[in-house]
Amino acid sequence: MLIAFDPLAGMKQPLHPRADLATRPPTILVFDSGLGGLTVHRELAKARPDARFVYCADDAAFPYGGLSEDHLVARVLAVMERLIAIHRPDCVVIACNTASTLVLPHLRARFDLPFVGTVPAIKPACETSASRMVSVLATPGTVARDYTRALIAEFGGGCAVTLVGSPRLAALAETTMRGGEADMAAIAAEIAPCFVTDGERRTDTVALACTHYPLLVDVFRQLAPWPVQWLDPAPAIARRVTQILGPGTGADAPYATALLTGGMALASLSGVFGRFGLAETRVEPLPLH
């Protein structure tokens, strides 16, 4: 069994490489509550252009921040049971910080598959900060997790870390992705607490701890009171998946499809998914119970 170092979590976890992947393209399942995981899918597709991708947006339960912890665990396990049985992935990427910080141990216990999660990039943020002042822009659920605070305690490296739990940014990102106009005033209010001064020092690095947030990074740059490094974990996730599955053949992907568990906005989202290379969009009905 190989052991890989996760550059995001700073934790060692087992990998399970498949010998037959040398002769066939892998299937990679990317899972999120909505559209945020597309930022991760984009990097994965660059790293493994030969892979068969299945992207699932659990829009029937969006946003996950509105679910209790027990309900969220039960929901993700139930949806994953169905998806794995149908699509038989070789690797699953949980492209959602809220789900990753809570559900990953349950998924790894239930399924004999490698799962790659998305956790706050506190370690690289603190390593690269020159001012030693870092902010973590996340959902309220991620901010509240003991897991997040444990990462700060272990990898903060003496940095002053400000946790900012935004209740609205994920929905604002979804709106812009669906063709709506960006609410600049609302976005500015959500990111304002990230910018902290202490004498002559000020925040110079913001870790984007929700996969929806890189969808708005150009807007963040426009609205920021001073320039900062916006740290997107997606490239590190892609490197981790490549480590698990291998570098690939460089051939064209067999196909890529997007699934919606609710499908209320199927017509408008087909175009969004198409821009990310997901040519087919369909509904995999999994209503929220």
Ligand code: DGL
The other form holds:
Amino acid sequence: MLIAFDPLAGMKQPLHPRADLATRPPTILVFDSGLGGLTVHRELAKARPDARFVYCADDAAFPYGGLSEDHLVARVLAVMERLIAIHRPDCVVIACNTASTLVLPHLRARFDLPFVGTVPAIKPACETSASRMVSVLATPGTVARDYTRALIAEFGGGCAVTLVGSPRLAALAETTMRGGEADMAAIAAEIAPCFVTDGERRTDTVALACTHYPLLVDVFRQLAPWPVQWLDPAPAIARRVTQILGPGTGADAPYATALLTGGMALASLSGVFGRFGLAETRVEPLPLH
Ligand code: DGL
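Could I have the structure of this protein in the form predicted together with this ligand, to go alongside the form predicted alone above?
Then the entire complex follows, led off by the chain already shown.
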């Protein structure tokens, strides 16, 4: 039986028993600071169309890339306590590199249910790079993490790895998704440091290590000074969730809802969520302290 921490009672309370997952669709909670997690959600929805999806954008605290590490840990734990108590998920997908590279051990210690994180795809990037020159495009928070450095030390395989912490791309992706015009000059400036040369060699692989960035990948392709492989980890995350929860029935689930902790620009966002199959958009206010 799964157990979750009950913030009110200060004790552990039972969740759905996992054993009955053979007879009912699982509830999958997908979590990000904003719209980036939709790039993970769309792969999860393809893999488990029968699942009940709850997508939460912690827009009250966006962008996570700008929060201190202590503040981010406290924030994600507080929001998660609330969401788990209300929605009783069978699996939580932290569709955010900035949070996953820091908060996963805290979440796993606090809640007894499966958490799947999103971390920079350094291993596949370094395994598939022919030039042995790889860039990791992430938020400033993710590039500063010890976890990211440990991934490079363990899986870099002798490749030259350039870490690029973009302060603006996540917000630029949000603006574009809400219908604003893509600011091509600003986007070009943010991705430029990914393109590195060394004599005859040059970068051939860029790991998209922020879930917002695949939303802009077509723009990146247009602006890239030369073609590279852009690595999006979302399909691998969906495979991991299917390993945990099983393959499912293939039937469409009746329930897919999006939650916002702030709810700014709700009207424009419900259209965006609708395009990703999240029929209902609600605000569950959780102001940032
Ligand atoms: N989508 C988040 C990530 O994968 C970050 C965006 C933010 O800075 O909030 O890192």
